[in-house]
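Encoded as structure tokens, the following chain is the form predicted on its own, with no partner shown.
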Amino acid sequence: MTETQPAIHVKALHKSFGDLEVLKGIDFRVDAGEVVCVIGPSGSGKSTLLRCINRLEDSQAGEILIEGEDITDLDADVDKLRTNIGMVFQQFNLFPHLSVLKNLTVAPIGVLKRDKAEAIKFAHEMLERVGLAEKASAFPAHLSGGQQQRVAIARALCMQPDMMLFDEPTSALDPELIGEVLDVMRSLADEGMTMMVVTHEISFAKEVADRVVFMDGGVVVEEGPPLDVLDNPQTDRARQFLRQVKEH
């Protein structure tokens, strides 16, 4: 990949369900290496956008590129772009008859076709990443929310993906266990995983962070270093956006 091609370029894309247009011609890129939190109201796209990025939605109108390659056209092999994209869920989407370490080595055995062994060696180090390497013989059923999370993150993490997106992680978690899942997060940005986050936190989106994008009713409203988009909007709709998140 050369330096000026960006990991994500989402090029006037358009999304709808039915009658309701969800995403108004979106541009959109994120460059090997960079935070992109996406921040915005219920219902501005921002999943809608995520979910179009890795195939799980398709668009109506416009290009997605992966590392170059379009992933809009007919042709394209997604089940192969689906590897090198990590995608963690706001429900955690966990096996719930498997164990955490079987959850963790299905796919790299059955899709990636790995050799057991190594895939249940790397999945043992990428639990010990997130901080649950006692976990492994455990059920989804016995964990926090907190863990399950990060175990789907671990998850993400053995497929060795490129790139991580983000759809919400911490909004269906108590406030004590948001922490423990950002601290990860945390990790793989100083590591300088490609990532994608769409995002309630605003001050995890202001330290992590390279770049902030405000969506609103299916568009780009703004976009720019955190400190630019959190601190000093310049929009009427971000700035009344930032005053209700502040309020709550």
The other form holds:
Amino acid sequence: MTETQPAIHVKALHKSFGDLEVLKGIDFRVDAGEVVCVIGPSGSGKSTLLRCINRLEDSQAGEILIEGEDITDLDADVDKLRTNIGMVFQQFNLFPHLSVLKNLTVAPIGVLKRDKAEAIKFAHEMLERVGLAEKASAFPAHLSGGQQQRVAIARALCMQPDMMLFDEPTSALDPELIGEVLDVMRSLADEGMTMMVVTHEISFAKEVADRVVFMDGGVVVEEGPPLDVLDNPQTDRARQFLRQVKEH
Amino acid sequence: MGSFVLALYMNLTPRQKTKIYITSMYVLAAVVALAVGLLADWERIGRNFFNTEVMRDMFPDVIFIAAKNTLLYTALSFSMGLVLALMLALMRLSSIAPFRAFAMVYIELLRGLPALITLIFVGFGVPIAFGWSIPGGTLGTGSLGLAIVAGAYMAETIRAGIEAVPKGQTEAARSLGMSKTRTMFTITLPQAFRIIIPPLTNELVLLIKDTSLFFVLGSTPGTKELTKFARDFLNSTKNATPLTVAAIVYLIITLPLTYMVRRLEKSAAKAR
Ligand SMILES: Nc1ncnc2c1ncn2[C@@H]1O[C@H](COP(=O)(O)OP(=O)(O)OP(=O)(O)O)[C@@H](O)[C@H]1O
Ligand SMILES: [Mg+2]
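Next, report the structure of the form predicted together with the partner chain; the form predicted on its own has already been given.
First the chain shown before, then all remaining chains and molecules of the complex.
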């Protein structure tokens, strides 16, 4: 083992849906405590990459090492590896038949076999952390989009993962609700959480990311410190994409 | 004359035409009702269908034996059918091809056959062929027979319910480290069952009525359900009142259920 083992290490990853090759050899790493933002045009494979990392999608070639363990290995204990990778979806995907508190405790109790009282106590702490302490007994349908997404983040945090994946966490939100979710993510980053964030929020990326990765057509086209990639892109494709994003 | 009336009618506004149409339908209905009321032999109908003496003779057995048996057979058929249906639905959605094939063949086969055939097969075919009969007498045999049929229908309902739960639910659960099985039982199925409570209740109502098929299995005084009980009473009293009573008891059981289904469907439609 090297002295700094990356949290996520993707090596020569290939992924196809039938004849459509979506990821064409991705090499890329996220170190522990690092915040990496992934940007790129629609259809470039950002979501697919994220979903491969916790194996919601199977890949055809390459490796994905999660703290050194290859999650693409057929013998890997995927369920166990996933408990260490929090995932936040664009559509929140809260469990509508469970209260907020149950949403937060169902996996810690069922999967991690946490003591029930302890899990509930921790869930309340996480709710407090995302600013929703008073919503423990509410049902997801009665929350705003921004509140739902913050609950989803709290749900992932309740598993005490070493790293978090975010797939366009604010894209489904009304503009006035985006800020509250970004605030929570910013505070997570400040506390040293390892994060990989697919986002179109360029200013968030600029402020929070340690590194920005620009993807297009299933490959990583450019990566580096946010100010380099976002303000001074080296490739035409990145320049064109950023111009389009900034116009909106 | 005819063309004159027609010409008059053509000159009316659509609203007036509608009014004339509705009025004439009410008149027609009143005439039919009056004709039935005058022509029917009410004395005879009363004596044969609403004979209070026969009604009195039917109590309390019609409730404490017949209705009780109908409910018991229904409950057992339904619960066994539900377990079977759940297994079939999970097999139908399994990644293992032979499971899928088996469930598909089973479902198509049993939905294509009359329930009576299945009941006779379980009650008589199996004992003849294998030399042993299903334990539990009429209760066991009949309930299993109906469960086998109901399982096929409910399997399709459950499968549809499972498929109606958004894919994101499974993905969120799996991303939290839940196994496939845990995800199915704690996340997917609870949501699926909410969606399918109305169709499952319809299935329950069908089953209540299908318990009348138990007659083919033969019966003792203690195992008669409503229909058989009423028919035997009809034979011994030479009077049709037992059918009326049985019909009323059936409706007392089924109408609240169908009403509930309608309510649930309405609130589900509103929630959408
Ligand atoms: N399940 C699937 N089956 C077939 N094709 C898929 C599937 N999921 C994604 N794709 C295709 O893979 C390509 C990459 O999709 P992906 O969702 O990863 O893009 P993205 O970069 O996340 O885009 P967006 O910004 O719109 O979210 C697209 O062409 C998409 O149509
Ligand atoms: Mg995407």
